[in-house]
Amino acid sequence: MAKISIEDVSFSYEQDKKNNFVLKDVSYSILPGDSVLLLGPNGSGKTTLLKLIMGLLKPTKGKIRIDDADTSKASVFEISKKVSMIFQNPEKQFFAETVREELSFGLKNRGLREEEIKKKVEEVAKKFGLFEYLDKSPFDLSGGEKRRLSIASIIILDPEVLIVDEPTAGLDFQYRNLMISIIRGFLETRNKSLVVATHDIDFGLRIANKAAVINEGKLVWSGDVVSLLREEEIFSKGILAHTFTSSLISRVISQSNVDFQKVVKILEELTEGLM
């Protein structure tokens, strides 16, 4: 499975203004099996970093490697054989005339037989509540339906690394939980990895084992998720904001040796019981 190495990466959208960097000297490694929560305020550079990993942007300085491939030299098509990205704006992914064709496209490029494609498409469409829309235009779907289609069209490809930008935007409670279930299922496959940029820290706590915090273009903290919840300075400076759930988990684990995953599980069961 793929390893991603981010090596002293800086990036500026305005090449003639060399000091106007959106990202500044970021170094980080994403190993097979990692589930990384990418956190930071609006404008901190999270989405830019995701686009750099995908090869949609090229570093102004530094390198990003996927295994031995330099993303500055590799095509987006080559990168997409190992890494797939779900964009924050679903419509940026769509180009087919129907939902069925949108879900089928990547599978056809991989040379799967028509019968196998039809089976996979219908299975995924049912799972994501899209089966009745298979012959409808993606652009005629509601906001939540478009979001589900954008997720389904990537999950169906079963990439080695899944990159997701704000995955819960536009999803109601039911499909937010479905998204968590889908990601957990994806991560159960040996050594697959995940990078999620989100403001929804409660969502992230349910799927991530590591976290990286970006502020003003710089990587200001990285480590495991449990350690992040104990990092009072990150929250006290306003770089991140606690929710009721994250604050509660933080207090519980800081005052005892309670297992983090058990605490998350109990809170999930309580939340579901109240709905």
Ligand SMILES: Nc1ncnc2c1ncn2[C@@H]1O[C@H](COP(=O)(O)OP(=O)(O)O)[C@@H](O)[C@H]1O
Second form
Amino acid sequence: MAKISIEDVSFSYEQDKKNNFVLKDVSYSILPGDSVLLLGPNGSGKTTLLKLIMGLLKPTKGKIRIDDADTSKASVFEISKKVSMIFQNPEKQFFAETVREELSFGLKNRGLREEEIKKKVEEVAKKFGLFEYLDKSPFDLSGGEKRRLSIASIIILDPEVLIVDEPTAGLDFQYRNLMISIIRGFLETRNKSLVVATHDIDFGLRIANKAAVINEGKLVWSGDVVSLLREEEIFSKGILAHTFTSSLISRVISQSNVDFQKVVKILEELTEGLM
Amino acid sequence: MSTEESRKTIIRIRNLSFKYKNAEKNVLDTINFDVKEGEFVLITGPSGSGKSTLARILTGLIPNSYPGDLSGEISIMSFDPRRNKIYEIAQNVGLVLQNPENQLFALTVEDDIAFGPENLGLERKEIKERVEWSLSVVDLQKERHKAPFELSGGLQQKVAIAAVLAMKPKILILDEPTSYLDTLSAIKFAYFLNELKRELNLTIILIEQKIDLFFKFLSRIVVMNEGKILIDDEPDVVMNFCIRNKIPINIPLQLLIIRTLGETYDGKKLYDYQVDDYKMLFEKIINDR
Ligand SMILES: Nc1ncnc2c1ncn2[C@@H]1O[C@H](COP(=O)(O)OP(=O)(O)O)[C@@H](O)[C@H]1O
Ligand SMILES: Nc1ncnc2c1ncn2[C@@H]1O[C@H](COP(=O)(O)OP(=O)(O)O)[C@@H](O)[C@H]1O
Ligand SMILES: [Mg+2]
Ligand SMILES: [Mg+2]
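What would you give as the form predicted in complex with the named molecule, now that the form predicted alone is on the page?
What follows is the whole complex; the chain from before opens it.
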């Protein structure tokens, strides 16, 4: 399973000017089994970092390695064998005429047999509530449906490392919960890893075990999720903001010493109307 | 301040149905919906339930840009999208879309905001004033010369709002505007929207999943499902209905905690309690298990 090393990476979109850095000296490692929450305000550089990992952008300084391959030298196709990314604006990524073709594309490229593809596509479509749209154009779907399709088309490829950019933006209650169970399902396989850039901290707390915080292009904090919740400074300085739920969790685990996983579970039961 | 009763009804919809061209079934099915001047109405519901479609009708995009079969009575400040053009409606009803990128096209933020007022044929001075005002309202003065496509999602959403505000609409419709905002920006945005509403005397229709951010500002909540309005009432009444009937929407956690403990409450006041009050209540829930 893949290991990703980000080594002293700086990046500027203006390749000639080299001073307007959007990322500055970022170092971080993502190990097999890690589920990393990438947090930070709008514009802090999260999407840029994800694109660098995918090899869609090249570091201005420093390097990123996936196992031993330098992403500046490897082709995007090579990288995509191990790492897959679900982008933030899914409608931009669609190219097929039907939902079915969109879902089949990656599998065809891998040379799967026709019947096998059909079976997989229909199974995944059902799971994502897209079955009745299989013959529709991706562009005629509603916002939430488009997002589900973009996620389905990556999950179907079963990558080693899954990278997701703002997966819950625009999702309703049910599909946000579905997303959580899909990501948990993905992480059940040993040594798969996940990097998710999100500002939905409530969602992140339900799936991640680690967190990295970026502010103005700098990695300002990293550690495990429970320590993040005990970290007051990041929240009081306005780099991150608590939601009502995250502040409640933070207080309960740090002041009353209740186990984090237990708190998350009870909150889930509360919101799903099981109590 | 006028009482609810004496306020003018500015949107009146009766038996509205709509089917997109070439689609098989209605996406909106005999909807009745009124909005009074000065209201802050939140519309929520599962994806695909027809919320954006309703917003497109209220702004004239349907049937002017999206063809289909539209029937029923529609009066939006006396406009009917079947008789009036989009630009006529746009001076009264502004729409901020779910994905700001679809709304931005000019080379600079400033130009994007100026685009609407320019198309209205306003004087240079007036256009300039509106651009300045809009930029300051959304706090984007620093980004004014940047290209919208270079901005991150959250900042783009602010540009989209500024561009709509520059048209000085009386009704503002926002389609899931916080989807791309970080938590701090989203919290600020909720207060900002409420202030904006008061200052400019706006009527707001907000399509949103994050009910808790806006709860204390709302006059009403409308829940849609499969092209119909499931319930349309005061926030407390709607929340109780949704909890009782297990409607899959984001019920604010504060309400769930109180309700689980079987305590009586006044919904709006719940937001005056401190997190520590809820922490005590929540610990009671943990201990009860
Ligand atoms: N294609 C681009 N060209 C120039 N600047 C960009 C581009 N994309 C993003 N930026 C800038 O880079 C910074 C980081 O953006 P981004 O990585 O999208 O942040 P985040 O995902 O954390 O919101 C922002 O200031 C943004 O304006
Ligand atoms: N341009 C379109 N053409 C055909 N069908 C559409 C179009 N836009 C949306 N729909 C369909 O109409 C239904 C309602 O969509 P929408 O109003 O976007 O829902 P919501 O905003 O509540 O998620 C969905 O089933 C969607 O697939
Ligand atoms: Mg981003
Ligand atoms: Mg919508």
